[in-house]
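In structure tokens, one chain follows: the form predicted on its own.
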Amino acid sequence: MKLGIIGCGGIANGKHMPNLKKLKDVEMVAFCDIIIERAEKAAAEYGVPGARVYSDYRELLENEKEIDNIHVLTPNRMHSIISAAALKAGKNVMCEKPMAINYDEAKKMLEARDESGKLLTIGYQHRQDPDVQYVKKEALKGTFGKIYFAKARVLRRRGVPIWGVFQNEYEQGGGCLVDVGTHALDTVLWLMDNYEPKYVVGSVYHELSKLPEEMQGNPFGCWKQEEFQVEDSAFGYIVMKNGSTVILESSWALNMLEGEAVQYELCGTLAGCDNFTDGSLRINGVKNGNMYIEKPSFNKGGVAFYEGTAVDPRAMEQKVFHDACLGKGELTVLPEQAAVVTRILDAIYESQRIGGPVYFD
């Protein structure tokens, strides 16, 4: 299959292109970035001989008739615009998370998908984490019973990205919530198989972003207060239509000591689970009248906070999408699900703005 890459920045180089390169029957034939030098560098490193480069995605879509799939790896503001255009041009689309800058834009992507008949998926690779896959299988077997309470968490003590446009509200639509919180929320909703929110109460903070350089301690380097336009931490209380509750916690900068990675806790009527301790999965319940804790063993690795495994969720994400495009399997991340994640994130921001709950119809 022939692929086009639109957006050749950090996420393209750190996640998508290296793992696409591992697929034997994939050719990256066109690259686009508004900074043409980045597209040229990507083409030289990952492209087939003679790969074309563009600075305008519209030219790529118009000229590259042979391309099967497009990977949209741009700042959030352009996700829906480029994805819809690519779908209408007859291409399957892998769009990096979050799905769109807001729910209205996400709906436009769904409409374009429906009109085109092509495949659309979103880059929530944590669904491919070995422990998440294990929990999903257990949930489908009924191990947990009805899951009625959950926590979704990514809490960085300090982890503010100072490169690119991460702190630009116009380009990104938000900060830690749409960058890392979205992963945690997506993971938990998928494990619960619950996509019907009733109402949301949210709190959004711009507190540590105001700190002077000597008090920042950011491992990526100091941020500039005047350029930090988005939130540094955000929290949501989400009630689903069936009465289940999800608590979402996210931060780039927060004075706490736990929660660096994507974490989850599920509480069901028959059992529960979490990965709050060193990222290790624990399943708890009662058997034969006694409480138990099980700790499944995984040869983990392939993502930033694990070491020693041959299974890389980022590579598996690419393979699943590729196989689905060839009719060899199903998508793991359905865009309808990702749109609900975006809708809930929207509601957290809106709840902060109005100072109260946001209800869904």
Ligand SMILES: NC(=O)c1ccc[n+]([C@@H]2O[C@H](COP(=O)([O-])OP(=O)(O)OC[C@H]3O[C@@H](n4cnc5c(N)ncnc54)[C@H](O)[C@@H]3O)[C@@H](O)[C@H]2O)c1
Given for the second form:
Amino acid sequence: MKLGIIGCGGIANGKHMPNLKKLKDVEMVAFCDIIIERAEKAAAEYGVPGARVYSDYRELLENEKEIDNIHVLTPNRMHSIISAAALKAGKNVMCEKPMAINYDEAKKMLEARDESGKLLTIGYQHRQDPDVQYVKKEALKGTFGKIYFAKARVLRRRGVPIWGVFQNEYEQGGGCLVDVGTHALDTVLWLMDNYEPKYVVGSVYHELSKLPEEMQGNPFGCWKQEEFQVEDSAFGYIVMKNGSTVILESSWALNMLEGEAVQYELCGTLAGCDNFTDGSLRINGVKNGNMYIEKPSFNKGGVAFYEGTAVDPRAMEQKVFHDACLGKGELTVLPEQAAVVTRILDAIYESQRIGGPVYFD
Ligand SMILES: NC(=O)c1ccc[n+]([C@@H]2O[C@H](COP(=O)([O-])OP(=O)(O)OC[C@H]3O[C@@H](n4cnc5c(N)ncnc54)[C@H](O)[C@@H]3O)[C@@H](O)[C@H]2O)c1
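In place of the form predicted on its own, the structure of the form predicted together with this ligand is requested.
Now the complete complex, all chains and molecules, led by this one.
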């Protein structure tokens, strides 16, 4: 498989390129970034000898006829534009989350996918987390019964990204909700296997973004109040057509003590589960007249000289996509599912704007 990387910043260097490099049948042959030095550095570090570099994705798509797959790793606004262009150029596409800056843009990606007959997937790597995979298998077996109440949370006490364009409304389409809330909601909807929202009530806040530097305490460094255009926290109450309820909580900065990671809690008619305590999975239920808590262990590490069988979820995400492109398996993240996540996040913003619930067709 010959690959092109578009956007050579944090997530390209932190997730995609190092994990793609581990796959045997993959060659990274072209790299694009509007900051050309980033494309050059990526080509030198991860590319095949003679890998080409570009500062304009359109030139890459025009020139690189032999490329099979494109990874779209730019800020959010360009996700739909570049993904649709790459699909129309006959490439399979792995696009980072969130799928797009809004549902209308997400639909354009689905249309381009349908027209091209190529594969499109979105970078929700938490679906590959061992605990999430375990819960999914249990959910499919019916362990939880009907899941009628769930919580999806990513609450950072302080964790405002200050690099790139994360605080820029035009480039990103939103703040913590589309950046981290999107992961939590995606995880929970997938575990519930429920993509039919009925209505949404949302609250969106720009509160701690107004703090002066001495009250920020942000581990990534201080933000500038005047550049912080997007929300610092957002919450949603989502009612599904089958009556199930999901509460979504997301923040980059909130005066609270729990949270940080992607968290989920599922409550079903037969059992429940959560990862709220130190990130470990707990399954709760009643057996033989007594309440129980089960804590599966995901320690697949080896001993001295033997590695064990642990697989990094970020590596698994790349492998699943490439196997699917080779016809050796199914995608884990379907773009139709990611589009529903985007639609619900849109509705949270809209609910805040109109001051009431947003109903779906
Ligand atoms: N899956 C995850 O957990 C995760 C984590 C972090 C970021 N992301 C997503 O990855 C995307 C990028 O985030 P990042 O942290 O890498 O940001 P970043 O700012 O570090 O990198 C983005 C890169 O894209 C380049 N770029 C901008 N516009 C471009 C264009 N039109 N063509 C080519 N290159 C362009 C920038 O110059 C930059 O190098 C975002 O959509 C973000 O939501 C996902």
